[in-house]
Each structure stands twice: as structure tokens, then as C-alpha cells.
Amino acid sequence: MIIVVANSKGGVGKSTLAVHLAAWLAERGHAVTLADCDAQQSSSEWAREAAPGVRVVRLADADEILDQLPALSDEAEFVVADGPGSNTETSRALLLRADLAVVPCKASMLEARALAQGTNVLRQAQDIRGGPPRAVIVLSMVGKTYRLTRDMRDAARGLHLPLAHTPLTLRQVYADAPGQGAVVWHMAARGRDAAAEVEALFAELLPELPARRRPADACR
């Protein structure tokens, strides 16, 4: 299965989602490859420290993605691809190969409107492929007291994309994790709430996975 974390806008938590998802799958015993397709290469550097059980590759451009993703998928149960923040051709290539697109979006109407403009590439891929990839919006960097407004629900509905019930809260531990070369469930007690949050989100995104050891348990 090829899972692409995609949004044409930077700074929305794509690498956080990609690295944690790859590590989460690997710690459940799955063979996982993380494909870093962002020019900044932040997720590959982070994953090498945080998730040594994950194979890490870098794909530099759209041609490499189109050529190599199918082979990577043949070699692993899951390929998690961290998409770029701006390169439309790279994003299009990823979505042409993806089975699932996870689309992080900050919880504001301005971000939702920007996302509406940025989903054109997703629509093109779905049109070319006659349906796939399945796509889900994930609210990210959400304030702890945030309540999903009707406007945000309407914006998601207008995009004709499902909205994950579990958001990623704005927490300092997520910002600290790359510098410590860790994922949140390896950051002792301070990562406990974040670990439970990503566990709930990933279980929602991939409900067909059998239950195995929970990463959140590592914080207890």
C-alpha cells in the first residue's frame, strides 16, 4: 500500500505525519519504506534516527517517483511518501501512484480555502485513475481548546473529502521530536498524550490493520 502525505502548502505537519506513520507501522511488524520526496529532506534524516526499522529512500523528482514507487511497493507492505510543499509535478506523480492520500490542513478557514485551491492536483489524479487515491483530510496543529466549526465542516464537505475525526493537537513535543531523533511515544511521559493521539488517528486511517503492540504503551 502506498500512502502519500500531501499538501501543496508547507508547514502543515506533513513530515510529522509521515515519520510517525512509518514508525507506527514498523513497530507493528510491517515492512515499511519511507520515501522522502521533499527537497528539504527533513523526514528522511529524522526517520533514520527515530525509526531504524524503516527503510528510507529519497526520490528527487516526478520521473523517479513514477518509475520507482511501484517497485518499492512490491518490496514492502507499506510505502509512506512525504510529499513536497510546492512542487506540483512531484505531487501529481505521487498521487498517480498512491492508494491513500493523507492531506494535513491547519484548522482555519484561510487554510481550508487554500486547500480548496490545492486539491486540483488530487482531482486530476482521481480523474485519470477513475477513482483512486482515497483521500482523507487531517486537521493539524489544532489548539487544545479548538472546536470544529460549522464553516470548517462545510469547507471539507465542499471539497468532497472525508475529514478524520481525530486531529493532531498543537503540542511542543511534536516540534521537539525531530531534534531528539525520536517519535513521540519514545519521549517518556511528556509524549504520552501525543502518542495516544497519533494511535487514534492512524487506527482511524487504517482500520483494517490487526491490533498489535501499541506505541502509546511505550510511554507508560
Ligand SMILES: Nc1ncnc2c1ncn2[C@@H]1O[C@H](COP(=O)(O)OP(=O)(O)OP(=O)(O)O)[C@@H](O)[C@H]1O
Given for the second form:
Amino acid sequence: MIIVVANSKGGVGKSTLAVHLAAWLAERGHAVTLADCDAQQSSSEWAREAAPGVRVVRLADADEILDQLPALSDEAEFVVADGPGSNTETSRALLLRADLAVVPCKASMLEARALAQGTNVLRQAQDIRGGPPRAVIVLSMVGKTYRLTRDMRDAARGLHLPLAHTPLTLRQVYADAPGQGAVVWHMAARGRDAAAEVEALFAELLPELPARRRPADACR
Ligand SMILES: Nc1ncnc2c1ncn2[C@@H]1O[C@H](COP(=O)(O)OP(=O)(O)OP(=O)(O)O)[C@@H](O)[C@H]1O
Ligand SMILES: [Mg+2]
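What's the form predicted in complex with this ligand like, now that we've got the form predicted alone?
The complete assembly is shown below, putting the previous chain first.
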């Protein structure tokens, strides 16, 4: 399964979500490859430290993505691809190969208004492929006092895109995680609430996932 974390807007939480999802799947015993498709290469460096069980590859451009993703997908159970913040051709290539597109969006009125533009490439890919990839919008960096979730819900509904029930809230522990080479559930007590949140989100995004495997199963 190829899961692409994509939004043509920068700084919305793509790499944060991608590294946590790859690490979470690997810790559940799955064979996971993280495909870092962003020229900044921040997620691959972070994942090497935070998730040693994850294979990390870098795909430099749209051609490499189109050519190499199918083989990478054959070699692993899950490929989690971290998309770039601005390169449309890279996003397009990813969405033409994805089974599932996870689209993190900051929760604000401005972002709700920009959602149509930000998901344009996704709609083109779904049109070309006659349906796929399945896509889910995830609200990210939601402040405790945020009351505009309804605007984002309305915007998503207008575009016929489902919105994940579980948002990722704005927490310092997410911002500190890359510097510590860790994922939030390995950051002791201060990561506890964030850990519960990402667990709930990932279970929601992948409802068909079997219960946690025993380590012995993972080695077969
Ligand atoms: N839920 C959160 N709470 C607090 N800070 C966050 C959260 N999610 C991400 N951040 C921080 O916000 C910044 C942007 O996040 P991230 O790098 O994941 O976004 P991105 O979409 O991958 O950005 P780019 O488009 O530049 O690749 C980072 O400094 C990250 O640590
Ligand atoms: Mg990024």
C-alpha cells in the first residue's frame, strides 16, 4: 500500500505526520519504507534516528517517483511518501501512484479557503485514475481554542473530501521531536497525549489494519 502525505502548501505538518505514521506501522510489525520526496530531505534524516526499523529512500523528482514507487511497494507492506511543500510535478507523480492520500491542513479560515487550490492536483489524479487515490484531510496544528473546525468541515464537504475525525493538535512536543530524533510516544510523559492522538488518527486512517502483530510474526 502506498500512502502519500501531500499538500502543496508548505509547513502544514506533512513530514511530522509521515515520520510518525511510518514509525507507527513499523513498530506494529509491518515492513515499511519511508520515501522522502522533498528536496529538503528532513524526514529521511529524522526517520533514520526515530525509526530504525523503517527503510528510508530518497526520490529526487517526478520521474524517480513514477519509476520507482511500484517496485518499492512490492518490496514492503507500506510505503509512506513524504511530499514536498511546493513542487506540483512531484505531488502529481505521487498522487498518480498513491493508494491513499493523507492531506494535512492547518486549521484556519485562510486554509479552509485555500483547500480547493491545495487539493487541485489530487482531484486531477482522481479524475485521470477514475477514483483513486482514496483521500482524507487531517486537521493539523489545531489550537485548543480553535472554533473554526466547522469552516474546514464545510470546505471539505464542498470538495467531496472526507475529514478525519481526529485532528492533530498544536503541541510543543511535535515541534521538539525531530531535534530529539524521536517520535512522540518515545518522549516519556510529555508525549503521552500526543501519542494517544496519533494512535487514534492512524487507526482511523487504516481501519482495515489487523491488531498489533507479535514480533515473531514480523520476522516471517
Ligand atoms: N501538531 C503540531 N504542533 C506543533 N508543531 C508542529 C505540529 N506539526 C508540525 N509542527 C512543526 O511545524 C513545522 C512544520 O511541520 P512539518 O515540517 O511537518 O511540515 P511540512 O508540511 O512537512 O513542511 P514542508 O512543506 O516545509 O515540508 C515544523 O517545525 C514542525 O516541527
Ligand atoms: Mg516536509
